[in-house]
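Presented as structure tokens, the chain that follows is alone, the form predicted alone.
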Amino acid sequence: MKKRIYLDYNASAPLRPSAREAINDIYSNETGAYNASAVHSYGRDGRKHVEDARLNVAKLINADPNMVIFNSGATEGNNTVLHHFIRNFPHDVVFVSTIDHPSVRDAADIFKNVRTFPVDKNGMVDLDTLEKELKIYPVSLVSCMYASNETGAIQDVSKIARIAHGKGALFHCDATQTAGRIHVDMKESGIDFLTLSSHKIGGPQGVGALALGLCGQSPALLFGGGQEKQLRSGTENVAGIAGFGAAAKEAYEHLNHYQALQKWRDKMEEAILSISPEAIIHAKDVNRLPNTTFFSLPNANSQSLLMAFDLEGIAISNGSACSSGSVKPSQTLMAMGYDEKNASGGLRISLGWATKEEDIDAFIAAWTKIYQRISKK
């Protein structure tokens, strides 16, 4: 049986041992009943786990711990912020980028007061166009992801925040792909709302956070129990939150490891271009996440290529993994100016905390084999 190699960290990172241990510690107590809102000793123990995790998550992004609200993940956090402004400021416009996550971008298809702003051929926000657009409309919120989950291109979020604030708007940033991979400083960057998902950094799935700045707005989506400072009702997922906190602590302490992944990524990209000279490495000329490569082969079909890699025991993706397992043309590439045909051949390789150099070598060997086969057709 072939060794299975996982190179799809931007979709979901394998659970870190520290996170697994934290979760197991919760469930191995004599009752397993840690309701962090209860006043008895079990409740107080549960509350300590939650608050310790809150400190670790806040440190990862340099946020005020009291302003970190735990939820089910970035999709919920994004919806919480977007719906708050759409609902409470109906006469103002909310601007979102054309390359954002579907939980942000799809709002533009549903609500009349949501507009999109474009990116250039490298997937970077067109700041001049954004600034011009903000002069035309009354604006309450600007939303843009920190780094693309597909190309890894890192936006200049500080400039976007300044442009938004200069027009009287607040700035929301989905930092799901950047936290734990590059230095993230919510306060220094001027981010008013920042969303995270635990499973992107090696924590458990189904838990995340919305961090608030001192902007005077406190979005809430779920009501009823008053948990999480009245901003996210529902019994806290103590085990999940504890695992998230452990992963955040480890990610912060080993941030340099992600920077070191860049040499393996560059080695892989050099090999891709050597084996298949017509391949396009997207966003290659801009600042990217050190772990991410997104390339396409003209006239290729990503679904066929993904199946070929899977048969070789290598797990990669065609971009966003948030479409219920469907393989569709990359919306990011189409926003960058590629047509549907060219956007259908994109492949994303994303490295992470457990990646080894031998995994890169295995990918290169597999691509050599696959490319030789398809180029003969």
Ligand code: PMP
The other form holds:
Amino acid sequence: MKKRIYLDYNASAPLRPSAREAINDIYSNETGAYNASAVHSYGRDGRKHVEDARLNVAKLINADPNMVIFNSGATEGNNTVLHHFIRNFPHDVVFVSTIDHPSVRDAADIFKNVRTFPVDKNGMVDLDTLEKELKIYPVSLVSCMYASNETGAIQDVSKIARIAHGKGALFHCDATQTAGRIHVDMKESGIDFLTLSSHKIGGPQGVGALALGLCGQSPALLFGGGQEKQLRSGTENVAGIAGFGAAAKEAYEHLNHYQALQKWRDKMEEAILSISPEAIIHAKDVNRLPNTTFFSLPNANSQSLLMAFDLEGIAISNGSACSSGSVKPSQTLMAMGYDEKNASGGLRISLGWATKEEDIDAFIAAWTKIYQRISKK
Ligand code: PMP
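If the one shown is the form predicted alone, what is the structure of the form predicted in complex with the ligand?
Everything in the complex follows now, all chains and molecules, and the chain you saw is the first one.
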């Protein structure tokens, strides 16, 4: 059987060994996962796992541990913040970027008091336009992702925070793709709300966190038992949180390893351009995550290319598949000025903690083969 190679870390990273161990430890004890809010000794054991994880997650992003609220992932974190501001400040506008993840844009879509701000052809926020737009309206919140899940382009979030604060608004940043990949400092960047997801850094799926700054607003979406300081009701997912904490610790300690991936990413991009000179590598000239390549071939059908790679044993993505499996044009490429046809042809390759140089060589060999075949048609 052909060796399978996984190059789709921006969709979901494989579980890190330390995370697996943390989860197994909990599920293999006599009671399984504990109720971390119970007062008995089992509960106190569970609480310890949760609090240890909180310290590790806070360290990864330089947040105050007391202000890290565990939840089910980045979709929940984004919805929590957006809904809080849209609902509680109905006379103020919430601004979201045109490249934000659907869990930001769709959470905001149905409300009247939401506006978008644009990006340029490299997917970077147009800061002048943002500043001008903010002058026109009373604004409660500005939301912008830190690094794009599709292109990997990294925004100047400190500047965006300053612009938002200059207008008296707060700043929410979806750092789902950024934490554990480059240095993230919530305090230094002036971020008021920061969204995280465990499975993007090699922790389990279905766990995440929302970190709060000292801005005085405490958004909550779920009410009930009052867990997580009344901000996220529901019995804590102790094993998931412990796995998230272990992954956060390992990611923090191995940030250099992520930086080193850039060498292989650049080698891969050079090869792509040499094999297929008409390929466009998106956001190539701006500050990007070291692990991400998003490229398009004019007039290519990304879905059939994905399948061709899959037959070669290589898992990549087109960055635009929606959860139902149907393919929509990439919202990010559309926001960057591509028409619907060209926005449907992108291929995303994302490397991560277990990637080896031989995986990159296998990708290059597969692309050489696939490209030769499609060029003959
Ligand atoms: N934001 C970004 C930037 C993402 O890439 C994703 C995952 N595709 C999410 C939010 C949603 O994350 P989760 O799967 O944890 O809900």
